[in-house]
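Next up: a single chain in structure tokens, the form predicted on its own.
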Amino acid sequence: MANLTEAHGPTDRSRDVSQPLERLGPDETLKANSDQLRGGIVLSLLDRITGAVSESDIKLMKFQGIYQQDDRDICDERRRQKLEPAYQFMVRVRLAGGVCSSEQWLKLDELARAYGGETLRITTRQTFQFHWILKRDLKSTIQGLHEALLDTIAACGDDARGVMCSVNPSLSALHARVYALATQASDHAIPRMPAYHEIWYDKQRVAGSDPEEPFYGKTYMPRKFKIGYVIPPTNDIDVYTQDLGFIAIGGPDGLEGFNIVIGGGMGRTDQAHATYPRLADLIGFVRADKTMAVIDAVMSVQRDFGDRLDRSRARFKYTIDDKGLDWIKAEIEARLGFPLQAARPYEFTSNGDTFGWTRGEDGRHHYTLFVESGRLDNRPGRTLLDALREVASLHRGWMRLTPNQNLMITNVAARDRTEIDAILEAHGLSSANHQSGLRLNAIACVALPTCGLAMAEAERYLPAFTSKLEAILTAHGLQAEPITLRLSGCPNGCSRPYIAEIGLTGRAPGKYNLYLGGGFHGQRLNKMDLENAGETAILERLEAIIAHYAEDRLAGEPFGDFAIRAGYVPEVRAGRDFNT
């Protein structure tokens, strides 16, 4: 659970709660009046009329991981009929730097074949998301994650929601050590929550003097808060997009500190131009030893400052737009005590996933396996859910998530990968690997059909779209070119679409916006270059700027940086630059 109680030298950790209700928006005063977070939720789950729960308590159970949605597909044949919708519930793991033992595995597929619709999902955000739960369902699916040594707790909501972790920290000395900060922080950074215990473990409140909160207060944060870890070169987790985010910086003795870069965020609403993707700031560096006294002051500068009146504009890169880099890089340093250090020299050269069987330093193998979409289940011929159940029994290490949705079975003695490999075989598993450079590098949200944000198809749609990509990229000789595609549902952007190299995100059904110019390493945004666009028009477009990128591209010139050289679209330097 949070270790916010502990102090951490000078940072101003309390929570002051007394900033008036009628100063606040609507959301932060329902966080407030909630009782820390319970509402009414015990009251609807035994609500058996309805599938759903209240509209109140569809808002707090975010914190607890928890999304009500219902069935878009079937919502027009269910109003026809006079039927209240197909009402089912998201629940989202929390689950540091995507790492689990085999025996968690194993409970994570048997609570998704008894409530989950047999299917899993990876997340952008290595973790798991369980689709199709319904109401009756979601007690036994949290006590069942309880028993595995899981929980949801933060993993939606205004808080500091799942901590990412680079790469495979049994890899090497320095990646283990940099996991086990990310481990530390995520449970540092969540609420305490007693609310969640006694809701869904059916724990008695017990009455005390001392605040529940004494970091996060009554009104939580503003909006959603991500921290990140990352080694480079490779910048797999997009630290630019994270709210905070830590760049290790390694020496001759190992982890000597970390870089740190603050205010990054992919959201955004179409044709309100005070909203934008943004990319995190460098602002210094600091040892090992102080990280979570950097999460400390870096969020109570957020929870203080940022805005509680226009919820469009709570996220911390609006906070440090609004108020300056500066400014809040001082105030950063007077809560933490002292000065950060200057940012040390590092470099970023790829944010993808190196497939198939890799060595770490302690001899130990690891297999990384495609995963499209992060889409875990069974089809004919391709029995990954299965599969991966057949792994986990045999094997007794560990299975990492990434954050472009594809898995590690990782710490494989010797001994195993044979029996691995003739595992994935017998599945139809065993040319997954075996991409094209686009579909490698390809990821997508959820959207349609259960995602109420969602405005038009992703996950189902990004395969088809894909291939039809692929054939213009194989007519020009580029297949094996490896190019970001990034494909989303809405302006809200889970697949980080705002630094693809070819981004999309959904406007209507069968229409998107198509942005272009975004950084292979995660390090630009890119800009759009077609709007309110079907298939037809996007691919006539693509295929147009393929061509000319394999005529007049420079030797080992990635895609997203021809299209700016070549005039497609003009390079987008900061974030309020996007909407113009």
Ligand code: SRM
Second form
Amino acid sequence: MANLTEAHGPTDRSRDVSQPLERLGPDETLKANSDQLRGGIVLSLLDRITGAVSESDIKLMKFQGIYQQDDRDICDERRRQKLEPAYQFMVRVRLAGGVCSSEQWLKLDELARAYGGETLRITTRQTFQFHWILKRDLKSTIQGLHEALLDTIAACGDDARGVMCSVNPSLSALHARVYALATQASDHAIPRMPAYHEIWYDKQRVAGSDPEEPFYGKTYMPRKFKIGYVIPPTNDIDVYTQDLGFIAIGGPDGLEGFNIVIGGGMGRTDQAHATYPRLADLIGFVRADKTMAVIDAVMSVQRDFGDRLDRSRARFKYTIDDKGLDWIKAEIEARLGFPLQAARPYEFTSNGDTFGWTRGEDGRHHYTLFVESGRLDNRPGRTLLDALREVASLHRGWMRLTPNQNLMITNVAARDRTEIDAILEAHGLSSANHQSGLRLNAIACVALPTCGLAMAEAERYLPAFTSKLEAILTAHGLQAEPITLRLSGCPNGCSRPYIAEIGLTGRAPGKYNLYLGGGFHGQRLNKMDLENAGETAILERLEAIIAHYAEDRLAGEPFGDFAIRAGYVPEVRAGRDFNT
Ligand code: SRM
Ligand code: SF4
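Now show me the form predicted in complex with siroheme, since the one above was the form predicted on its own.
Next comes the full complex, this chain leading.
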């Protein structure tokens, strides 16, 4: 990330003096002493006695997009048998804007079948995750990705994560410009990481040629940092949940620039009231040619002033609330060397996807396929993984992953449409998009059995829960209503549940907090309505509100707005008020 350093100098020179290095938290010390993220990873991978890596290497490998996990479905049984947990790894690909070629798709498919339990997962930030990869297969997986010009650098860790970008079903010229900038932002913000090339590609370490990372230094960011580009009127990337969001403003001559929003984030911890979800604030407008400079300025402010003592409050949203938005904005402008212009008008109308065939400005065709919870696998009667392998073999174009965990097959020639339809039909997918408005707008995080932080089911529970709620909606004539439902297995909020009209976050097996009143296009936080409740209580509560909604809603009134107007939950105006 050399450009940032040119603009702002090395990290230690500008770091907030109130946080001297010797008083930093343990994760900061680990990063600082990790030999630029090498740690003992090479040795950990060679150790055949265990399927795991060392505790410190687990943390360092996150910066390289790799998480150690174990199969939680069988952990009790293995403990009883005095066996070590069934260790395996999650590998997250870096894929700006969720775009990959057919050739890349075929390689991802091949690796998933060889090492990843014959499944791939589309994430809520538009990339692929492999699960179930054994330690001995990690290197082959990463090298296989490299053959397809893909990597996993900074897909996790305290750095700039995968950059999101709207998927516009008509793929306009404006969209092409914005997507190009999102890709540039991803390349710009990615840390220079020689350790990755040495560990995974067997590159020789060159003596004396290894200075610390020019922007991130030894201690990287205080916490993860998320960037996204959105093109109104869709808010598919949920721009207000990004640390730094760019809202594209078009004009008669194409892209004029971006409104800038800062300080979004979902994660919180139950019982820890100092943690809360927060929506990003709009701070102004910049011309399109200034977006990399904005990334430099905003990230360096968080790098230098983010909390490095308490990781639970190390995200940018807390830096903003602690220092004050005006102070942060002034600091950003000082680093930019010019003031931001006044924000331009814009409007969002939804954060969902448009399904089926659409035709773009250039006459090419695009197909959006509903993929429940983003899970790509083969099941009896519905062989999705096989279908997409056939599509990728036929269609030498591009595939796009949406922020709602769905899939777009893009730039299809008119003559190939029939063949793609036939492939989908042959694999049991011809009616995949024929779903209720609720199901088409539902997202669930991975949760059990792989996520180590899950307290309850999410992905595996979503289909059954949705069916039960659908029955209630159908009874009230609301089966087509596009209500947003987000399910997370814990309060971290990986499905962005705190902006959903109906949000559920796991508390314990079978128990969830129920949140209501989020904005239909991601513009408002919701509010807790039931705490630690089981399915029966949740469905009873929702049935009562849905019946009232069917009777008394105003024309076009979204369910979340109704929940507030009818007094079921109060409106939350600021993240700080979320827990009160
Ligand atoms: Fe997430 C941690 C999965 C998007 C907030 N997230 C995790 C881990 C890595 C668990 C862990 O730390 O051990 C999960 C791995 C589960 C597994 O088995 O795969 C995990 N997060 C995911 C994914 C795969 C959910 C999904 O089903 O798609 C998403 C991957 C995105 C990607 O491609 O990069 C994912 N996570 C998000 C989002 C949504 C977003 O960014 O748009 C959020 C909320 C936004 C935010 O960051 O505030 C999110 N994940 C978290 C947090 C809470 C962070 C916080 O500030 O408190 C954690 C826990 C942590 O970092 O300590 C977490
Ligand atoms: Fe895991 Fe919690 Fe994220 Fe779900 S929300 S993937 S349970 S960390």
